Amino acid sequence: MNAADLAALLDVPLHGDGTLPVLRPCHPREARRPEDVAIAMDPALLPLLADSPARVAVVAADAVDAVPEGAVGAILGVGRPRLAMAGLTAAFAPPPPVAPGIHPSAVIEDGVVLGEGVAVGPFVHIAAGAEIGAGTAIGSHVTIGAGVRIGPNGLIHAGVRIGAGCTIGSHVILHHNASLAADGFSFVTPEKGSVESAKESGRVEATNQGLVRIYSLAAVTLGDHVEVGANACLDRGTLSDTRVGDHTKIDDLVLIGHNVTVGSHCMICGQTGVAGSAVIGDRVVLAGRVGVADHVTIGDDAVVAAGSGVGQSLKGRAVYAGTPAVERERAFEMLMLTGRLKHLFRDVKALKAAAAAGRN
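Quick one: this chain alone, in the form predicted on its own?
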């Protein structure tokens, strides 16, 4: 690939010599050879280009004229740097880490259907009746349960566990050790227990005597272009599938409980937990370490700040923060008022002392 090829891939203007070869993108300070591409979209990095061995640079479109004269032989000016980073990393991304073909150590049971070009790594187990779409790559030590349906052009990294009956769309990426379709955390006591009494009255008026499992009979359904992070867990539904919509991205260490429905184009960040039967709308953002209670609904386009606790349903198209999560302005107001409490207590104490002195 040369500079002109890269500019065409990114659909951006090229200034300079398009024949210069490009091998890898890197920070200007970390460039080691002329074929490196110095990524200097932050204006603060432009001065580093003067001493960088890289001959090709990517900068913000409005900073092309600010590149030190003679520093590089070709400049690509991009209009939206972070979007350009997506294109850059895609252009240089390595191929899937799975060798073509079926590894001899893989166990593929009767009735499995593998599409054209499916790659299966070592020590993979694919149970009876599963169907894998064309072009999907399956890393080592993956287990795929009976009757699973996986669409084309997916990438399943090492150690992923997919329980029986799951349906996975096209172009899905499952990162290392993700778990799909473990049983939901669902139990009941023969008589009313502590949780039920606490919900009804706010007090513990009963105790748990014997926890009876409610079995999870459904599975997990993922739409197209979904991505699930490492060590994330999506539990199977009780009677209906736990569902995730198209283009939703789920970070590492996320828990999606049984019967949850997540809409399309959502972003669910690390260490977030969504309890059973919650409904997450389309294009919702749950920042890191958000907790969502069971059976609540979060409306479309809501953004919930990191560390928030969602204990009741939230309307869409608003920013929420705090525990319990409230709209951003209200959360900040409560925080500011809390910070003023010590001054209020001090003033009240002084007034009480003055009043007592006046009585004496």
Contents of the next structure:
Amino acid sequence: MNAADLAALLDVPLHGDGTLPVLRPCHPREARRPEDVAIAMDPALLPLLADSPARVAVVAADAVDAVPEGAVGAILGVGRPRLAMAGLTAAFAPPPPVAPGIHPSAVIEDGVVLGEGVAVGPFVHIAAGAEIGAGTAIGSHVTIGAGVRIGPNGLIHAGVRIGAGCTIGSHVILHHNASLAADGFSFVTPEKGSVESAKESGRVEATNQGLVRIYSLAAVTLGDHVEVGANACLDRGTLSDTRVGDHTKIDDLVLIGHNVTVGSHCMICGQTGVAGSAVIGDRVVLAGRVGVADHVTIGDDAVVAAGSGVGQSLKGRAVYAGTPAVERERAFEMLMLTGRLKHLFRDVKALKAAAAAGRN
Amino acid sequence: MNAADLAALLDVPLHGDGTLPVLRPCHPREARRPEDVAIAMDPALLPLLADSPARVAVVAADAVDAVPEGAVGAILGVGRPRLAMAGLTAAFAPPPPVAPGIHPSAVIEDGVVLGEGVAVGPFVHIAAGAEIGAGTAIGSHVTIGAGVRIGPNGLIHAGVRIGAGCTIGSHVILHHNASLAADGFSFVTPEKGSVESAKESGRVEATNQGLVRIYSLAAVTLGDHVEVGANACLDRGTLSDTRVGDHTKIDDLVLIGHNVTVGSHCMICGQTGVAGSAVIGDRVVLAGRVGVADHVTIGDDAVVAAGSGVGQSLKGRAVYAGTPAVERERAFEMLMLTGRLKHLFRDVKALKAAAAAGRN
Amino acid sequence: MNAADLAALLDVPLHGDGTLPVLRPCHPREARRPEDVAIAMDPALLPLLADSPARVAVVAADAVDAVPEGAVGAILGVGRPRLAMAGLTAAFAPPPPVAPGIHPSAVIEDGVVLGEGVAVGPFVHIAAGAEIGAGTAIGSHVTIGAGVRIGPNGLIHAGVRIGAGCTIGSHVILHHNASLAADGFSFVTPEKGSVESAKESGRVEATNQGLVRIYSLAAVTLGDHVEVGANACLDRGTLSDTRVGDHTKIDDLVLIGHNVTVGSHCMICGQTGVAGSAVIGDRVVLAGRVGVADHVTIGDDAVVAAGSGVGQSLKGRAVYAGTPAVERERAFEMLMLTGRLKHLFRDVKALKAAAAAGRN
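Now show the form predicted together with a further copy of the same chain, given that the preceding structure was the form predicted on its own.
Below: every chain and molecule of the assembly, starting with the one above.
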């Protein structure tokens, strides 16, 4: 690829010599060769271009003229830098980390159907009746349960566990050690227990005499283009599958409880947890470390700030923060007023003193 | 199984034709065949029965008469719906996802003792001297360390890691990729470090000149009927085992630190973390995303609400919430008053203005 | 080893018979044999020594005279008990749980370089071009990607996943199922999306029309003596590696996002999450369950209390707490004042009543 090819691929204007070869994008400080492409879309990085051996630079469209004279041989100016990063990194993305073909150590049980071009790494176990779509790559040490169906062009990284009966769409990416379809965490006491009494009266008036297991008979269904992060857990549904809609992205260490429904185009960031039977709409953003209580509903396009605790259902198309999560302005107001409490206590003390003095 | 068998198994009355066959329980909307059992214990689902092909329905005992006329051929009326779900799902639970016998790919070292009917999946590694009780099933890719003892009738799902020396009771279920007996997180600085100075004075008056490792010489002991969720971590003890009592259930992504003792019949919900040397009593419920500080004690039958941060020891048989966790009424009071701060600030402003006016 | 050897190793004075043999350290209550070493550095444990079969005890230096007469045959008195625990446990630490040599089931691809004495367990997969330093032990079911470089004397526990291209120093310990170099969680919408509008205006004025992936082209670099806990996740960088400095210790279930830089000698405790591109200084302590927002900076020697949410950059050498995290005194003040709100509301009510009465 050369600079002109890259400009065409990103659909951005090129300034300078389009024939310069390009090998990989990198931070201007980390460029080692003329063929490295220095990424300096942050204006603060522009001065580094003068000392960088890279001959091609990608900068913000309005910063093209600010590139030091003669620093590089070709400049690409991009309008929306983060979107350009998507294009740039896609252009140089490595192939999936699975060699073509079926590794001889893999254990593939009876009745498994592998589509054309499926790659299977060492020590993979695919149980009876599973179907893997064409072009899907399965990394080493993956477990795929009986009857699982995975669509085409997916990438299942090393150590992923997919329990029996799951349905997974096309172009899905599952990262290291993610767990699909472990059993839901669902127990009941024969008589009313401590949690039920706490919910009713706010007090513990009953003790848990025994915990009886509710089995999870359903599985997990993922739509197309879903991504699930490393060590994340999506648990089985009880009677109906736990579901995640198309294009939803789930980060590392996220927990999606049993029976949860997540819509499409959501972003669920790192270490967030969604408890059983919650319903998350479309295009919802749950920032990092959010907790969502069981059975609540979150409307389409809601944005929940990092660290929030969602205890009640939230309407869509609004920004929420805090524990319990409330609309952002309200959360900020409470925070701001709490920060000014010292002055309030002082004022009230003065008022009391004045009142006492007035009485004398 | 037919409807009468199912009614007998759940010990509930049957209305209608007991000879109707039953194949699997499902949501009324997802029933596809006459043999599906429509589960409609939530009254809101009753109208769906009319359009469902299912011929057998399970409803709340007081809703039997509300089932649409002729919608089904047999009705089971249950008194405590969630408990009925336990019975229903147990009746239709799938067999463990491990084929009988020892898979030829498994690596079983010298001196391992396998009880009768133990099933071992592909790519399992059982180190020297381990003992597995009769009827326990071990899924693919499981690692069992040297000298581990596992009781009978357990189910170890794919990818679980059990470090050397652990002791595990009977009927234990360990889910995908759970880690037992990784080393505790325990370090010390040669001289007093930043955390010690912070604990003493509230300020950082010392710097961490080096972190020296305290090794974990003990392991993890689990009682009978314990369940550990996917990607959960229970760390080794330093000198004595980290311990979890009988019938305690631990959810996905939970962290139980080194030297912790958890009593029996506890429920520790998703993403909760218990720091080193804490002591959790019997029948304690820690809801999701709770944090428990090191060395604190939580009394029997305590219920700690989701997202709470337990910084001090808590007495038993009470409900706690907030960070730091306090009794629920107190937590709610503070929350409610914080929500009314805006009015308080306004009132004080008015009082100040009135006082100022009075002085003129 | 005998008591005198142990005293020499810990560099502490010995009182009594140095020839007594020592086999393993344990809690006084758990000692079973004369050769057990009773660890009673906590003065509360001293009375237990009388009933313990152990003949050698380790106690605090100032408690030597408080050991019950004749309870043991030799006493070691230590000055800094927790540091002594490091020495004691190191002296009795078990060997790594990997048998010497290369297990025949391991899959080692072309061009892999194994240093002298490298141990490789069953079902390990080492991809092409990886280099493993002398003396490093690799537990069962580990995945090591193409071109990974691991220094000498490391210990990689079972189920660890190391993505292609990572660089790992010497004496590194990676615990069960830790994930290195899963892809960063990085997406962009073609047009301005909900999060961008929320950051600008506090409201959701745009919807996420599509989520385009930013690929992670870089990997993870760990310094020497780094430790990573079970099921922890350290994600790849986008253009430059995510980096962790020498001697930094990371606990279980921690998430280190893409492009993050962590300094040396840090302690990052259980379930903490650091979002993308944050910069953590040297000797920083993040206690358990801390959240750190993307792109913030935390200065050297900062200590952040458990459960805090760091939303803004923090200066070094100070103690922080709360969400959002502020200096500890400030956090405690707000907490204390919030706890006294009930009285404040009462006072203001009284002042209002008095003012109203005064007006009449």
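Numbering follows the first chain given and starts at 1. Heads up, when I say rigid core I mean the largest set of C-alphas that superpose within 1.5 Å between the two forms. None of these values were measured; they are calculated from a predicted model.
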Rigid core superposed, the C-alpha shift at Ala353 between the two forms in Å: 4.2
